[in-house]
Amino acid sequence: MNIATYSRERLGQYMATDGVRFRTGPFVVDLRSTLPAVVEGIHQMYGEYPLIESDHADFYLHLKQPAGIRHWWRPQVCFALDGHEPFKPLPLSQAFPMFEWALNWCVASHMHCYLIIHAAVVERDGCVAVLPAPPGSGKSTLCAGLISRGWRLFSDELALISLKDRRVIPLPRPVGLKNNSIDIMRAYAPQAVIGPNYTDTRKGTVAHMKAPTTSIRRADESGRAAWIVFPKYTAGAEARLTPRDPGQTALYLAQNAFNYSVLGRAGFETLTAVVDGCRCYDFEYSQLDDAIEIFAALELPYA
């Protein structure tokens, strides 16, 4: 069974009482909420994710409105993990984006069996491209473009690298589109399911693009890192792939890993092994079609 087995009404009933327990990538999430926007977002974006009958979940999440005047005046939404509220409330209109941000935080802050790097991740023929980049670089737009043209989505935000075998672990969830990239992807991938726009968030206007069905169904199939590509969108630029120094690449990844310092030697050895096994590039682009063509021609670093 998956989440779409339930109607929106029945899903809302379960989420309001015992909660729903479902799997995303290697993690089981137990989610409770009475908020219609959260129920709608989960039904639309997570309908194909499997429901789990288990006594254990990795994360017990609750999204709710705070008590008191904020329940009515300028209403807000709170996020709780295991009964604790680690963040300040957000406007109620941002309830579903808060779920997405909160789940990212849960994984990045607690799952130290992986080296976790802030990056989009896509895969082709068992070979993984890791796309680390700061906000505003066009990372999510490039990721969305690639998965709309046959690449498999591992993650839009979190590269999970196993400390045991250094393989990259899929965590396929909705791609977070921001500002101009929303309309770009609505036009570039009209077949994709893109949810409503949420305005005035801390990231501007955001919307979510549903993960492709194949990516969801293959969420237990890991891959080997083959390329580390730092994308940068520049208006009017010709698509260009430039080799990048592996040492600089490793330093940047260490600085942008959520738990590198926590993992100590294991984190260092995992990161350096991954970089040593990859081709590293800077990539500037303006047109998605050009980017798709260049990524299709990437050469493997190994036989």
Contents of the next structure:
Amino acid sequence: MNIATYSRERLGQYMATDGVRFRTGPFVVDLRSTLPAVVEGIHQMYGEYPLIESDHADFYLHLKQPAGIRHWWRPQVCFALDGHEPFKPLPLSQAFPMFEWALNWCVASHMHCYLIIHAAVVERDGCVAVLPAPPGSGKSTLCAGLISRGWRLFSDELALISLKDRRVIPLPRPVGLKNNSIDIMRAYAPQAVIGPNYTDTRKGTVAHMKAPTTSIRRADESGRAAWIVFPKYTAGAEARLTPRDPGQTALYLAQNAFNYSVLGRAGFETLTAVVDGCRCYDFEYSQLDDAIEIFAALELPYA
Amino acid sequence: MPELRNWVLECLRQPQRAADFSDADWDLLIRQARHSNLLARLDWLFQQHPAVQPPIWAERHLEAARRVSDRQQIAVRYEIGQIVRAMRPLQQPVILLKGAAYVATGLAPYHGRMFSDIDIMVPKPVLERAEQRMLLAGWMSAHHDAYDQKYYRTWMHELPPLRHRRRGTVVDMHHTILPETARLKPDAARLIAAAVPVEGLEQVFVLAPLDMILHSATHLFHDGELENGLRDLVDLDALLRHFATDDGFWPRLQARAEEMDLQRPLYYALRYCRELLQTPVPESALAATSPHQPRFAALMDMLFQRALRPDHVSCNDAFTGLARWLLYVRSHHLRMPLHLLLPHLVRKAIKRRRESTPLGGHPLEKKAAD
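So the form predicted alone is up there; where is the form predicted in complex with the partner chain?
What follows is the whole complex; the chain from before opens it.
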């Protein structure tokens, strides 16, 4: 059974009462909300995620409107993790993006059995490409482009690396597209499901692209990190892949990991082993088609 | 009304009970433990009971808490070293309080303990110079508001929290253990006189065992707002069990409480440790504190029984919110007389309302800590 088994109305009823319990990657999420935008977003983006009839959930999320005057006047949405509200509310129109941000935060700030790096992650034939980069570098756009051309989506935000065996763990969720990349992807991947535009968020305009069906279906198949590629979108640039120093790469990843400092030695050992086993590149591009071609020809680091 | 299932308390008393836990029990335990900052403590207890085999998904949460706690303890040790270095030129004693003291001396409560800040105490005449040393070493006052500064410096037993500008660690620097305006007046000079040096660290001390217990009790029942109530009770339980084997422990504890004017907090500590965590407190010790029970003992019981539960919806009943609110008001009332308290609470309420408008930054912006 998956979420799409329910009609939009039934889903709304469940989410308003008991909550809907579904699996994404290694985690079970229990989500409650009466907000139509959240129900709609879940219905559109999470239809293929398996419903779970378990007695446990890793995260109990509740999205709701705050009580008091802000229920009516410039209405807001707030998010509670198991009854506690760690963040200030956002405008009500951003209810679904808030769910996505909140779930990322839940994973990044609780799941210290993984080294968690801020990066997009895609896979092909068991080999994983990690795409770390600062916001605005075109990481999500490149990730969306690759998964619309056969790469499997692991995540567009969080690289989960197991501390036990250093495998990369999928957490397939909608890809967050920002500003210009929304129209680019609507044109580049017309078959993809892209949700409504949410304007005036603090990241500008945001829209979500549904994770491809195979990514969701194969969410329990981990991969081995093979490439670490730092994408950089430059208008008009010729696509160019240049090798990158592994030491520098490790330092950058450490700074951009959510929990490197929590993990101490285990984090250092995992990170250096992963970088050691990867080819590291800088990648400048302006055309997605060039990027697809170059990624198809990436050389394996091991025989 | 459904039966209250406080699995955290149950497992603190008898960790081996978790060996028979179902998935639903583990689920509830982890949620309650997370909200009482006791997940890593329970993990440590389970490690001592091999019969307890958490399901894989629960083990992930326990492992995560264990890693955070381990890392925090390393950080606390490091920060202690940095504080000592900053203060060395003063040639004055620095006394580690609460969690920092347990970590520095390896005392029982430190296993799996979580930290939010580091508490230290210096003699009041040195306070100003000690603050200067800390500022020179990279800590900054975390409250910029002129009112907050005045509030702490005039009435409180500690400076406004000091946050390190690079590492973000927070140090609370005390000069005594209760606000100057509080009704109980323990004499800080006597605490400092009795303090015990920490091996291997020059000019660093921890409170003497009896004072450590009394301070922990005072902090829990007469100072804080009980946000970590059960965690602090677990500290007390571990300290009492650890030191109870010393000769004449219970009468000496009683006598010290009398000297320090802290019989009331001791009464609460012994009562709730025994009742909730089954700490082996002898009848005679309980009897000795009973003259110091509060006037409305039954009401206080009703309040503390609720506030010492995990702050999780499964442990709440119709009165929990009211109980926590009354204890919040009480904690302020104990701190300062009414003519100071009322303007302070009004100011705090207005400020909180103003701060609730989100500003720039990450899409999800954290609420202010206070």
